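Only one chain comes next, encoded as structure tokens, the form predicted on its own.
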Amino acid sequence: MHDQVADGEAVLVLNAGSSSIKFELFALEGGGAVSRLSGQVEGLGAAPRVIARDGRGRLLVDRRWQQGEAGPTDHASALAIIIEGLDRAAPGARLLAVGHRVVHGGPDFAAPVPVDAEMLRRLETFVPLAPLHQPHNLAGIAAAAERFAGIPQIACFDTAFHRSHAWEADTFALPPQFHARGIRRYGFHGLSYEFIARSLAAEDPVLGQGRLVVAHLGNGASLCAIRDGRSVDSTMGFTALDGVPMGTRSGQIDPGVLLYLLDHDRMSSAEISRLLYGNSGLKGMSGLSQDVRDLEASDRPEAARALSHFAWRVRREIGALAAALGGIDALVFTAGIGENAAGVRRRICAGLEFLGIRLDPARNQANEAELSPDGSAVRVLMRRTDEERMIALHVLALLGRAGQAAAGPDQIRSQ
């Protein structure tokens, strides 16, 4: 890695996954902080591969380990490559802090928090919550604690951004003492959907206090109802399971479906986690792929129909959360499938029209930020979202950087 940082205060941000760690290293310069590192070690424990990009998105490096080379395999030796590339291309920088992506904060944290060993294993606790994420997310902590002594871990919650859920919004229709043990709605993608309503509320004020679905469409995909930059509902409840199909994941099923498959075919607890975790959505309809770009070349019936029933779901979704916000100003796409699947956004938005939605065929086909006609009464917009650049903020307001983070998603930008 080259292209070296000035000397001066950064912030690294940190999301860690099973298999994966992204990093990105914003410098406060100007006073706002800008995007000078990008990247991530990914296929640990199995082809591990490392890329880094500089502030103007140029690739620095691209390496992958062949088998039988001695590469990383876990969260703390994918940390020593980070701090190598770090030591490179920033040797001047003044580490502040350390951010990281924590998927699930529970009841309780509605903000970000400094991370120690108690704070640790207090966030262990929410670890049934999201098995997929949570002990990932920590062992990154964990292994960035070791290598960064003395300098602060900060967790941000994808939870946090839903603790504003009215009651009706948060609770299950369950006697009361299953909410007062935090059996609830918590709501994900939080930081996802922070960042485009900061965005949207500095780019367009009146906008921003508007009625808003935002459909975080990806890998992981779920949508949220925000007004006035606050969240109302979400499509995702207790677990990152519910709501709308996914690329593995089944999204809402019937209760019911569980019992049948517990009583009558007698399948374990671990059996229903691996099918509605990794084997339902888009590749369990579909026999095929999770990737939406496969389903699309396949002449297969079944990647079609796999196809059609995510686009209706997410249809439904819509309308139902355009109703609990009692009308809608606009219908923000975002995330992998949402930022460049045209074919997908013109399923989703055909039949919406009672709404008030329309998508203009070219604007949609060239991935425009405006995707709907002039003068259409509801706004269809893709926003490409930006996790790591909201993890930034949070870590500069908590430190009391004001100056660096006041100013909202615009004041961090690439180089």
Given for the second form:
Amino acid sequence: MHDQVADGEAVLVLNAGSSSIKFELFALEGGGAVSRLSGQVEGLGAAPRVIARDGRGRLLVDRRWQQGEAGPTDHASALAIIIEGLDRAAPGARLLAVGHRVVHGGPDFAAPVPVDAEMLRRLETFVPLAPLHQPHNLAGIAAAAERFAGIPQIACFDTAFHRSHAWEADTFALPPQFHARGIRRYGFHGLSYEFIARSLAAEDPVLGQGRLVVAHLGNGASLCAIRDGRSVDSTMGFTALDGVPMGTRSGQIDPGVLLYLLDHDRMSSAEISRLLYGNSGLKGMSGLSQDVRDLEASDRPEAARALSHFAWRVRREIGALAAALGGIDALVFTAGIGENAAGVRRRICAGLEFLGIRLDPARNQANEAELSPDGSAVRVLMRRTDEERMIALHVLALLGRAGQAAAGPDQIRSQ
Ligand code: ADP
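Next, report the structure of the form predicted in complex with ligand ADP; the form predicted on its own has already been given.
Following is the full complex, with the preceding chain placed first.
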């Protein structure tokens, strides 16, 4: 990282996953937050690699460590590499705060919070609710708190946006004591949904107050019903395993199947967990890959069937969420598959004409922002999500930088 790319006040956003940390540095310039540096350290514990790009997306660094070389092995050493890169690429940056993506905020957190040792302990109580994500998110916070002592660490939750749900949407049909213990639906991908809802409202205030179904279709996939900028319901529930099939996750499955696997097949809970999180979804069904591009390129019938089932389940959820909203004004596709996979969008929308949903084939093929024909009663849109920017905007709002966090249409749309 050689070019000097940021000077002055800045916010760092960290998104720590199981084997990676993504980062993005936003400089506060011209009344807004401008992305100056982004990238990730990935392959922690296996084949580490660091990639960094400047604010225009130009590659600054792409380094891999060979076997036997001393590369980053954990979140702390990955963060050390990120900090070294920031020092070199943005030596003048004065960090106001570090914003962290945290998967689970439990039942109470409906907004971002500053994290101190006591709060970190509280967030640890949610680890059993998101065992594959939460420990890594918290490891990222602990590492950053140590390296950036005295700089506020702000946790931004994937569940927070969904705390506007009615009780009916979030309860299971179990005796009430289960709900009281936190066994209930939470919803995830909230930072992405909030970014999309706020961008659309900035672009078109009438649509911003309307009934939106947003399909966040990436490796993890879910859909959200939004009315007047607030989440009404979501396909993900107690864990990020619920809802539609995903890259490697099963999505919703009859709970009786789990009982059968436990009792009849004598599978352990660890084996079932591996099956549902890692060996199901597009990868498990196709036996080939979790990546839509591989499945589209394959002539194996299992690949076509996996895509067909995925589209079927997403279509069904769009209908269910339109019912939750009492109608639909716009369907928005986002994330890796939603933004790029024209064939999948076509399959999903085929059969939704009864709701007024239609695609313009040329616009769909070209991944245009407006995917439906002009004058359609229900608009079908493609929008690029930006969870890191949403985190930066939350951090600025929490720091009282309301002007910079207000995010006028240009700012929130500048992706
Ligand atoms: P994550 O949930 O890990 O952030 P992404 O939102 O980046 O995932 O989505 C990744 C997925 O998007 C890939 O696995 C692939 O299935 C799909 N994808 C990305 N680009 C394309 C493309 N050009 N065509 C079809 N599918 C794509």
